[in-house]
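There is one chain below, alone, in C-alpha cells, taken in the form predicted on its own.
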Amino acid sequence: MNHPWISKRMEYFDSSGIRKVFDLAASMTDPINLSIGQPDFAVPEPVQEAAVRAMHDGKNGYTPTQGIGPLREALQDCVESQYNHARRQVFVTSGTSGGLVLAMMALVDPGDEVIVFDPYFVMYPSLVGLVGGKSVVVDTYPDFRIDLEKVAAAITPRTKAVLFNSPGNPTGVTASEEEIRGLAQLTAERNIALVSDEIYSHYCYDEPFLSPAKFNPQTIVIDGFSKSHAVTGWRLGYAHGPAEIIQQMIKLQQYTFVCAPQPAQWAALAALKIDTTPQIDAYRKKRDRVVAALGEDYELVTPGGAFYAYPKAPWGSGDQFVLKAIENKLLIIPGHIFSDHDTHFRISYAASDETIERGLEVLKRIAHERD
C-alpha cells in the first residue's frame, strides 16, 4: 500500500482470509466446502412473499432510518418482554456488521482499548482500528472459556468497551451462566461499554441463549435475521442498548448506511412468525455429527451453538493442515484469520450432510498423513 492516497487507517484491513478461500472455491472442481458461515436452508417461503410482496406494492424506497414503524415496534415489543429495561430502544440496522460499526464509531474515541476474546470474529480487530482505538486480545486457549480475572486484569484506565460473541465464531462455544453473569457485572462495575454480538441467537443446542443483557441492562445487543433466516445478503440487522447510545448510532447510521433495505425490512415482519426450531435440530444432529466423527483423531472442544467446529490441526500449524486438507479438495478455514494462535482450523457445517460426511472423510484420512 504504497499508493499516496491510501489512508493509514486501511493499514488495519487485510482481504479477508475466507475470502480468499471463497475465491478458491470458485476456482475449483466440485470442491468440498465446509468454509462458509452461512445457512444452507432455503429461505422460509413467508419470509420470501413478503419480500416480494413489499417490492410489488412500490415499498422500495428509502425508509426512516431508524427502519419501518412496525418492524421497531414489533421488534421493541419482544426487547421489552425479555430484558423490561426502562431505557432500552431498538433500531433497524444495515446488517449485525453495520451494527457493530455504528456501535464502535459511537463508542470508541482514538486511543481507548476494547478488550476482544482470541480467538475472535475475523473483523473485531480492524474495526477498533478503523476508528482508532487499540484491541486488548485475552486469550481463551485451550478451552475457550473466559477467565474474569484475565478480563480484570487486562482492563486499563483508557478501557472503553469489551466485544463479546457468544456462541462464537470461530469456536462455537457458548460462554457459561457465570462467565455471562461475571462479565456483565465486571463491565458495568468498571462502567466500560459492554457490546454483545449476538448474530448466533437462535443456535443454541443444549441450553437455552443466555444474553449478557439480563444482568447489565447497559449492555449494547447486536443482532439480526441473516444466520436465523438464511439472508445473509440481504443486509438486516437490529440493534439494541441503552437509549443515549442507540440515538448516537441512528445518527451515524443517517450519515454512513442510511437505512436497511427496505424490501427487507418488511420481509422480516414476517420473519418474526416463523418457527425456526426443526432449522435448529438439523442444525444439533449436523453437530453431534462433526463432533462424534472428529473425536478420536482431533482435540476439539464440543462447540454448543452456532455452526462452527473449531479443532486443533493434528500435525503441523493451522495453515500447514488446511493446506493439506484443499490439496484434497477440502475448503475449511486456517485459525489464524480468527487468533494470535496458528494452531486451528474452522469448520462451518452449515452444508448438506453430504457434503459433511465427505469432508469428515477427508478429515479422518489426513489426520495421519503429515508431509
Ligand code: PMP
Second form
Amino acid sequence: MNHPWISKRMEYFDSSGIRKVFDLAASMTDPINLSIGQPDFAVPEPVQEAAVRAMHDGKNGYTPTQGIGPLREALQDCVESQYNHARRQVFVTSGTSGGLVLAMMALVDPGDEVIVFDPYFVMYPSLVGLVGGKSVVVDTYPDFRIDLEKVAAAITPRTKAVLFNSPGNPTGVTASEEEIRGLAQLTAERNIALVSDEIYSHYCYDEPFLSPAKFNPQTIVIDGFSKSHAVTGWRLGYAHGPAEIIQQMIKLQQYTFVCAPQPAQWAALAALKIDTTPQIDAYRKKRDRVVAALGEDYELVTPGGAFYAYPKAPWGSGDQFVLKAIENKLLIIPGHIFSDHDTHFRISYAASDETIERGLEVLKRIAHERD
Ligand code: PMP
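Next up, can you give the form predicted together with the named molecule of this protein, since the form predicted on its own came first?
So here's everything in the complex, that chain up top.
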C-alpha cells in the first residue's frame, strides 16, 4: 500500500484477516460457514411489506438529516420511557457503524485516547485511528470481565472516551450489573464520554438487557436494526445521548452520510412493533447447543448474548487452529482479528441448526488432531 496518493490514515485499516476468510468461503464448495455476523432468519413480513410500500408510495428521496419525524418520535418515546433523562435526544443513523463513526468524529481530537476492551469489535481501533485518536487497550482475558481497577489505571489526562459493547462481539459475553454500574460511575466521576454500542441488546439469553445509560445519563448509546431485525444491508441505526453531543453528530451526518435510506426508515416503524421473542428463543437454543457441544473439549466462557462464542484454541495459536478448521471446510475467524492475543477463535452461530451441527462435528474432531 505505498501508492503516493494514499493517506497515512489508511494504515489504520487492515481488513485482510476477515477478508481472507470471506474469500475462502467464496472459493470453496459447500463450506460450513460459521464466520458471518448476521442473523439467518427472514426479515419479518410486516417489515418487508412496509419497506416495499414506502417505495411504491414514492418515499425514496432524502429525509431530514436526523430521520423521518414518525420514526424519530417513536424512538424518542422508547428512549424516554426507558431512561427519563431530561436532555436525552435520539436521531436516525446510517447503521450502527455510521453512528459509531459520527460519535468518534464528534468526540475525539488528534492525540486523544479512547479506551477499548480487548477483545474488541474489529472496527473500534480503526475508527479511533481514523479520527487521529489513540486506542488504549484494556485486557479482559481470560474471563472477558471488566476489571474496573484496570480501567481506572488506563485513564490519563488525554482520555476522552470509553467504547463499550455488551453483549459483546466477538465473545458474546454480557457484562454484569456490577461491571456496567461501575463503568458508568467511573466515567461520570472522571468526566469521560461513555459510548455504548448496544447493537446486540435484543440478544440477551439469561438476563434482561442493561445499558450503562441507566446509571450515567451522559452515556452515548449507539444502536441499530441490523441484527435485531436481520436487515444488515439496510443500513439503519440510531443514536441517543446528551442533546449537545447528538446535535454535533447530526451536523456531521449532514455532511457525510446525509441520511439513512428512506424506505428502511419507514420499515423501521413497523419493526418497532414486532415481537422478536421467537427469534431470540431460537438463538438461545443455538447458544445452548454450542456451549454443550464444545464444553468437553474447549475452554469457553458461556456467552450470555449476541450470537458468538469465543473458545480458546485447544492447541497451537488461534490462527493455526483456524487454518486446520478451514482445511476441514469450516469457516471461523481467528481471534487476533479482534485482539492483541492470537489464542482464541470466533464462531458465529447465526446459522441454520444443520450448519451448526456440521461445524460442531468438525470442531469436536479437530480438537485433538494437531497434524
Ligand atoms: N457494532 C458491533 C459490535 C457489531 O458487531 C456490528 C456488526 N457486526 C456493528 C456495530 C455494525 O452494525 P451495523 O450493521 O448496524 O453497522
